[in-house]
Each structure stands twice: as C-alpha cells, then as structure tokens.
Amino acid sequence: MHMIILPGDGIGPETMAVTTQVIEASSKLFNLGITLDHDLAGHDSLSKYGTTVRPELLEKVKKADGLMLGPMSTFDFKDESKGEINPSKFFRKSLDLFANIRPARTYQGIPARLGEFDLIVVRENTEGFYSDRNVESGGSEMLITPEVVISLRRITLLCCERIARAAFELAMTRKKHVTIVHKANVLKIGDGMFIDACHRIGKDFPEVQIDDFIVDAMMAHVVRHPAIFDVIVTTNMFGDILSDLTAELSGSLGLGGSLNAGKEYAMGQAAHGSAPDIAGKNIANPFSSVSSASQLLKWFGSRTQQDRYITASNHINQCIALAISSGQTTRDIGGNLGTQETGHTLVKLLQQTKIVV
C-alpha cells in the first residue's frame, strides 16, 4: 500500500507524527509493505510554492492507494486567485469522497456521562449547504446587497442514494439500524428527496431497521440516550455538526476518527480542526488522527480484499482502548502524557498486545 502523507497546519504535524508511526509498527507487524510518501500542503505549501494544493499533488495522490491529511487553517484560506485553497475541500471535491464516516464510541477509562454507546455518523461530503463545493466555479453564497447574502443548497438524487447505501451497508456490518436525520418539516423538497431516497435504498437491505428524526429533536436524543443508535445517515452540514457532538460525547473531539471515502479513493482525516493555540505544546491528542489511519487501513482492505488491513485496523482500535482504560493517554482525556509519549505508549502497545483476529 503507498500512502501519501500531509501533515497539515497548526498541530497537524505532531499528531501525524504519532500516525505515522503507528503506521510503520503495523504495516511491520502485519506485513503490510505500507511505503509512505510525504508531502505538503496547507500554509507549509503556500509559503514554499505559492499555493495551500499544487495541480501535480492531485495527481501523485490518485495514483497512490490511500491519502492522510492532517488538520488544515481553512479558516486562513480565503481567496483562491491567491492560492489560498481549502485543500479538505479541494481532495474531498477532486476525488468525489462522496461519504464521510465518523465513528463514536464511548471507552473504559474515560466517565460514561450518558451511557455506554457505539454509533457513526455517515454524513454526505460533497453538496449541501456547503457553498465552495455544491456549483461547478465559484461558490453559491452570494452578497446581493450589502445588507442580503443568500445561500443556496444543492441537493440530488444521485447523492441522496449513494450515501444511503454506504449507510445501509455498513449497517449490515453493525447492528442492523439506520437513522434518517433531515429537516424534512421545513426543507420539504430538499430533505424530502433525501428521505425518500434512504428508504428506497433500505428496501435493499430487509433486514435493516429504518427510523427517522428531524435535526433538532435528533440533538435531544443523542445526549439523552445515544446507546439507542447504532447508524445515522444525514446531509452535509446536519453531519458536520452532529459528528462533533458524538464525537464530544465520547469523551473528547480528539477522539473522532474521520474517513472520507468514495469509490475510487479514501482518505483519512482528524475529525478536529488544526488547533493553533496548543500547537508546538506537545498536548495534542493524537487518536482523531490515528483512528482516521486506522480506518483507511481497514478501508483498503475491504476493498482490495485483504484481511490483514483489516485484521491491522481492528488491532489499532484495541490498543487505542487499552491505552485510554489504563490512563495512558493525553490530558484532555485524563491522562498525563504528551502527544509524543502517547504515540510511542501506542506503539508498545501494538507491539506487545495479543492480536485478536
């Protein structure tokens, strides 16, 4: 597997560190052959070659088998005809990363606040409300006057389905529950389309429990009893949002692993932003990041049908477990150890731990 790496701004470089190193224990335990390929993008690009994305990089990624990204400043990159590129944005939209899988799960060692619960969040990543990436050129938020901007949303039936049945799929893997969650009361036509799509989709999967909530009420449920589900499947923006409070409630947004994944390409990406007030602080917690490798691992398993990437995936997932219950973990989630020794305590960890197939 040749991976390309880019570590990103702000903390992304300390947390990809500890990434990569996983990788490389893994990929020697699992006899893996993972070459990794580093590169640049973000303000480290832009200052060395004018651009956050250079056009060749797009092309040395396709041509790789997966891609980690490290946490990018987008909310510095403003003006594109200045090279100031989302490169989350650019990757997502260029490789058509249509689905967005962001699991959440609470741990032994971290307090259960409202439960023991295992769900994730299946977000459509390519329309929506998001205006830099649902129109061709430009973007759909306009400034009509100095006092009225309006925001256009796209939504189509082509999306609609396609994250649908990455939901559906996956819960067939899982506990065979879906969640519908949409503005369909107000967005009448838009969600409308989204719904009606899911549940034609799920006719496909009999044996998959179908519900739905409106965005709302579905806050509500989530921090009331978030054990009651199990997949949930939504929109764009709705995603964005409710991934971070899952994410939040398992103890720390540093725990949220992220994969964005379509049908020819992957990557893997911290569900976190880059940070830039703990950055160089050694703080940072690196298991967003390496969840997110972890799940790429497990990614290109399945699709290239090789059950060590898989076998690989879970045995990273174990040991992140073992070293949040045994408290050997970053102080955000009640641990004492920085970033760097909470990577080299996974490592060991990786290496000594029972593998379980």
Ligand code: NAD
Contents of the next structure:
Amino acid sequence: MHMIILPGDGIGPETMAVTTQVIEASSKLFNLGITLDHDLAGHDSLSKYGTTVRPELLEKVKKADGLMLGPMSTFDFKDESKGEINPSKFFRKSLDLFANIRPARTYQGIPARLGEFDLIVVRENTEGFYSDRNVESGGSEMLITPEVVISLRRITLLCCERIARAAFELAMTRKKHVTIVHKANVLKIGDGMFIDACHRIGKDFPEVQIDDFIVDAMMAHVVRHPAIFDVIVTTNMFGDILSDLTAELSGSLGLGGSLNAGKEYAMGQAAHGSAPDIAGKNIANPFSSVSSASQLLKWFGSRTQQDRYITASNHINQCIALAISSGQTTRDIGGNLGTQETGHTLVKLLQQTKIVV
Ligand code: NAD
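Right, the form predicted alone is done, so what does the form predicted in complex with ligand NAD look like?
Now the complete complex, all chains and molecules, led by this one.
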C-alpha cells in the first residue's frame, strides 16, 4: 500500500508523527509493505510554494492507495487567489469523497458521562451549506450589500442517495439501525428530499430498523441516551457539528476518528481541527489521527480483499482501547503522557499484545 502523508497545521505535525510510527509498526507486524510519501499542505506549503495545496498533489494521491491528511487551519485561508485553498475541501471535492464516516464510542478507563455507547455518524461530505464546495467555481456565499449576506445550500438527489446507501451498508455490518437526522420541518424541500431518499434506499435493506429525528431535538437525544444510536446519517453541516459532540461525549474531541471515502479513493483525517491553543506543547491526543489511519487501512483491506489490513486495523483499535484502559494517554482523557510518549506506548502495545484475528 502506498500512502501519502500530509501533516497539516497546528497540532498536525505532532499527531501525524505518532500516526506514521503506528502505521510503520503495523506494516512490519502484519507484513503490509506500506510505503509512505511525506509531502506538505497547509501553512508550510503556503510559505514554501505560495499555495496551501499544489495541484500535482492531486495526481500523486490519485496514483497512491490512500491519503492521510492532517488538520488544517482553514479559518486562516480566506482568498483562493492568494493560494489560500482549504486542502480538506480540495481533496474531498476533487476525489469525490462523499462519505465522511465518524465513529464515536466509550472506552473503559474514561468515566462514561452518559453510559456506554458505540455509534457512527455518516455525514455527506461534498455539498450542503459548505460554500467552498457546493458550486463548480467560486463560492456560494454572497455579500448582497455591506450588511446582507446570502449563503446557499445545495442538496442533490444523487448525493442524498449515495450517502444513504453508505449508511445502510454500514448498518448491515453493525446493529442494523439507521437514524436519519434532518431539519425537514423547516428546510422542507432540501431535507424533504434527503429524508425521502433515505427511506427509499432503506427499502433495499429490510432488516435495518429506521428512525428519524429533527437535528435540534437530536442534540438532546444523543446527550440523553447515546446508547440507542447505531448509524446516524445526515447532511454535511449537521454531521460536522453532531460528530464533534459525539466525539466529545466519548471522552474527547481528540478521540474522534474520521474517514473520507468515495468509490475509488479515501482519506483519513482526524475529526478535530488544528487546535492552535495546544499546538507545539506535546499534549494533543494523537488517537483521533491514529484511528483515522486505522479506518483507512480497513477501507483499503476491504476494497482489495486483503484481510491482513483489516486485522491490522482491528489490532490498532484494540491497542488504543488498552492504552486508554491502562491510563497511558494524554491528559484530555485523564492520563499524564505527552503526545510523543503516548505514541511510543501505543507502538509497544502493538508489538506486545496478542493479535486477535
Ligand atoms: P479544534 O477542533 O481545532 O479545537 C477545538 C478544541 O478541541 C480546542 O480546545 C482544542 O485544543 C481541542 N482539541 C482538538 N483536537 C484535540 C486533540 N487531538 N487533543 C486534545 N484536544 C484537542 O477547533 P478550533 O479551535 O475551532 O479550530 C482551529 C482551526 O482548525 C481553525 O482554523 C478551523 O477552521 C480548523 N478546523 C479544521 C478542521 C479540519 O482540518 N478538518 C476541522 C475543524 C476545524
């Protein structure tokens, strides 16, 4: 497997350093033959090349088997004509990575605030309210007068149907329960189309139980009893917000793994941002990034029918759980290790823990 590594901004270089150590250790343990190609995106690329993401990176990624992208300081990137492109958007859109899969679960070792749960948010990733990706060129936010802004949301039947199918297929591998989250009471046409598409696709999966919640009420339900959820499917912005909540409910935003997947390509990228408030302090939790890499290995293994990648992914997840239950973690989830030390511990656990196939 050939993988492109782009560490990103803020805490990205710290968490990606741990991630690459884990990938390299797993590659040795499971004979995966992974080769890593390190390059730049974000602020470092802007300083060196005058753009946050070079077009040739896209060609490189298309020839590779997977991409690990670090968190990006997207808030800083305001003007594409000055090379300030949002790299996350660039890859999601250019590679048509329409399904953003964001698992969240509780762990032994972190006091569960709301009882145990294990769910996955499946978020549409290529349209919705995201003005930098829902039009072919330019942006879909307009300054009408100095005091009036209009932001457009794009919802298409194709995107609704394919994200719904991704959610139902995932549910078939789990507890066979899909929850649709929407705002069809107000966004009657767009979310009306979304909810109808989900129910229609759901008919192809008669074993899967379906329910739906309005997004505002969903915030109360997921905080009240997260254990009732399995796979949650929703549109772009709702999924972005909800998945930060579910990651934090599981213990920390620093635990939230995230895979951006399409039909041909996939990109692992932690659910959190570049966390400038803690960057360079060796305290960021690397597990979100490592879990995202683990998701990428599983995606590649399933796609190419190579079980050893799936076993490697399960082993990484098991060792993350072991590190957490033994308190060998960063301080956001109760440990006292730095980012680097957490990485070293995880690599040792990978090498010393019995592999369950
Ligand atoms: P953030 O997700 O970076 O941080 C939110 C809070 O969570 C902060 O207190 C931070 O310290 C904490 N946190 C995040 N990751 C952590 C980790 N691994 N371990 C421990 N704590 C962690 O959100 P923000 O501060 O609002 O945004 C910072 C920048 O990141 C902005 O430029 C924003 O646009 C960008 N952003 C990028 C992505 C992405 O690249 N996918 C996602 C969200 C935000």
